[in-house]
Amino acid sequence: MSWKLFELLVQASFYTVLISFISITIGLVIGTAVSAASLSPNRALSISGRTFVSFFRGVPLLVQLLLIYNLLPALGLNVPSVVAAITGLSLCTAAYQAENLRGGFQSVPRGLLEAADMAGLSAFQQFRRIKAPIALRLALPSLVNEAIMILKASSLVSVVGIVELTRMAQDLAASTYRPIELFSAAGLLYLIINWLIASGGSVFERSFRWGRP
């Protein structure tokens, strides 16, 4: 394979990666708010947060990205495909990590949060300064395990029209008659990339002082 091909899968590579990192982001913000809204004492907000994670996990997420950048347009928002594709990989995302939070703020403590009260803390307070950096810290694993899956799944976006790593590699070999060496070479990009993403998962682990909340 020339390295003009290799290059085209590369640049494809970055891509893939800026649109997993935004979505990753993105539905980290909403899990947040989801896994905190499925603990709430409030009926409404505890069902809502329920039916997120029951809905954005028992649907495909092929069938997310279809629905999504169909309906848009039908509710009069023609926007591009890259945020149609971003909006999908978010909610569905969004659905596993409020998952793997929730059993975080379940694991807090509860001598810390009764000592928070004492102290005279807000609700909000305590969910800041307390439950959030103690589930995402015990969340992390899980967290970083999202991320490489959700690396992965993106290679979907290429069903509304977004040009990423597999979407290359598959116009590529079309063209050129070469699958066997463009697969391998965006197969071996993955595995890198995931590589990466593992390392730096282990690192930011271990940066944390797990004996103090």
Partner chain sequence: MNFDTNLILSIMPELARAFGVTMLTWVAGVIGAALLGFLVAVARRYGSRWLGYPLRLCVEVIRGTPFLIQLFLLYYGGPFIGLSLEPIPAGLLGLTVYGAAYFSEIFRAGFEAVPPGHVEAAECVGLNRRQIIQRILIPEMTMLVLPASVNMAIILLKETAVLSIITVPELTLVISAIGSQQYAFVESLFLLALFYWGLVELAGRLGRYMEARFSKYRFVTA
Given for the second form:
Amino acid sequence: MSWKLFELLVQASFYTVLISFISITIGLVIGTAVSAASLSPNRALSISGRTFVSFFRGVPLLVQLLLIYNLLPALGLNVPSVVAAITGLSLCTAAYQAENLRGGFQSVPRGLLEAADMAGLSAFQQFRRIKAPIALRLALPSLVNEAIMILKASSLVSVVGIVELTRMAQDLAASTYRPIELFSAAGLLYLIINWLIASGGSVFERSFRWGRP
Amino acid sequence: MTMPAISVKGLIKRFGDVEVLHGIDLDIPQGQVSCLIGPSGSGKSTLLRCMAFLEEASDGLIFINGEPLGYASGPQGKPVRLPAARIRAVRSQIGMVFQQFNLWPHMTALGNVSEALKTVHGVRKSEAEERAMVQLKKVGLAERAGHYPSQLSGGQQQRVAIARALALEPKIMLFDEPTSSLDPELTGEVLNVMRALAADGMTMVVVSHEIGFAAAVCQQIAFLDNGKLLMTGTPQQIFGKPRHPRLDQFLDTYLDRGAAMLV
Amino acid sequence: MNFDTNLILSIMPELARAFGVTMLTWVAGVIGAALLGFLVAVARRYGSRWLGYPLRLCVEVIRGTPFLIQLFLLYYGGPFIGLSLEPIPAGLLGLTVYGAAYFSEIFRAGFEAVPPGHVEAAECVGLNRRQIIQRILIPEMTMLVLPASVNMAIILLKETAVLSIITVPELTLVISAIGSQQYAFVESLFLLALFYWGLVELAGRLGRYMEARFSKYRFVTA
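The form predicted in complex with its partner chain is what I need now, so please give it after the form predicted alone.
Everything in the complex follows now, all chains and molecules, and the chain you saw is the first one.
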């Protein structure tokens, strides 16, 4: 395989990283809202939060992507396919991140909040100073994991015509008749990106060690 | 006679259908150490948590230095909940030390002690840390100020927790089994800090299994059994003969357990 | 969407076949992946180092790359090395190997979570290595790995939809085809989504029921 082809794959992988990054960021925002909703004492809110999580975790991402890709135009929203792809990825990862964050919030020991209560911290101060940092720390490993999952899942947006890493490899394989080299090279690029995310994640986690060895 | 620091009147506490405190009347005198003792499940921790308003009483009233805590007597004798600001003001007179320390793991010892000064009382960071250092010195941990809870032993963590409560200058300190989750060799350092605090004249209420500490340091002992206050008195009155049969039984089990640990 | 009984009747056989393909690839894929994954976990724990390192590399590569890339490599690359497979066998093989990598990690964690004291106790009463695996490790592990295994089975159900991309005639492929022929693409996809959602919820419930049944075997951890 020539360098020229590999360069094309590397360029396409930037697109993969960009789409994944945008989706994870949007997903984190939606996921935080959804986790807050599912933990809310308001029944309607908590049921809608849980239904959101259950639906987007229960339906294959490919089906979600196809559905959104075709639903948006049917609703009169003529958006570029990359927007449909990012919408699909964001909603899916939001459901998983919501579940991770919910776990994080529920694992904050009650005693830490009682201590904050005794020290006079208001409900909002307790959330900001005690609950949120600890929940985020507890959810961090699964958030890094989720980032890797989404990077891999982003290969599915190739079916709605986005030329990211997988689609580029597919197109080049079809035109050069060298599927083994091209798909292996694409796989290697995915491995490298994932390895970078994992190492970045553990560096980030280490800065939240709070004195643990 | 001066006003009691804490006055508990007809306190009833239910969890669902289960009544765990059946009408407790108890006065905690100013400037003294009072111990709540009793078998596990007797309701002594629940009583203490009601005094901190971490549990809300199902009926009855609690007064802190004469002011109602959480609920005041209403027109038909039914307790009425007070506004949140009033609750906060009364509660700010109380400091609490927990069995599990409950130090915030993402803050250093200094951060734990200075946190409420900064976020609740709006004290400048440098001043808050100065005042926190004074408290850490008092519990003998000034040189550990920059350590995170995970880098401290259980005894040190509990001493930081005491400093955290003291930093807010409470009039009353509540201790919920402060040494129960410590290794035996670490209980001494915590009890010493508590002894020094008692010598300074702090009003303290201690739920403890340390009968030795209770006998030596407390001026008043209250013995709870099955959600009822069976007797209150000085250590001499409580531990001297003749004893209440339930107290005898409790002390027997306690001594057996002590003996079992020696074997 | 107007209901045309004749149309529904005419597509029924096709739908039934597609449903069969989805269920077959799922069930066979899960069983195959669990068995292969178990063998890999045992080989990595008890086999020689020269077996362990390459296996570990394979597991890491499979877990670090998208399933779709693996399928393309197998389906389009296979013929170049003499492995020409029809879509269904290719999909089944891909799903099995992909799932096996994840299952091997689940079992590995399961082996590690069995307290060493339980194995030492078995050694003390004279059980040999095979007996220890058979009588102590596997029963204890079953309980430990059940939740993660159910979760993995559910993930594999959802991955069967990806097989449509290499033209395995399962539900996603067949329903999309019917939907676009009948100009009811969004409606059919929505029904398809509801079908997967229902099946995933059902599998999740079954899993929790099994966990509850097995929970009496759970040992107390201090």
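Not measured: the values here are computed from a predicted model. Numbering follows the first chain given and starts at 1. Rigid core: the largest C-alpha set superposing within 1.5 Å between the two forms.
J.: Once you overlay the rigid core, does the Cα of Ala94 travel 2 Å or further between these two forms?
T.: Not so; Ala94 is displaced by less than 2 Å.
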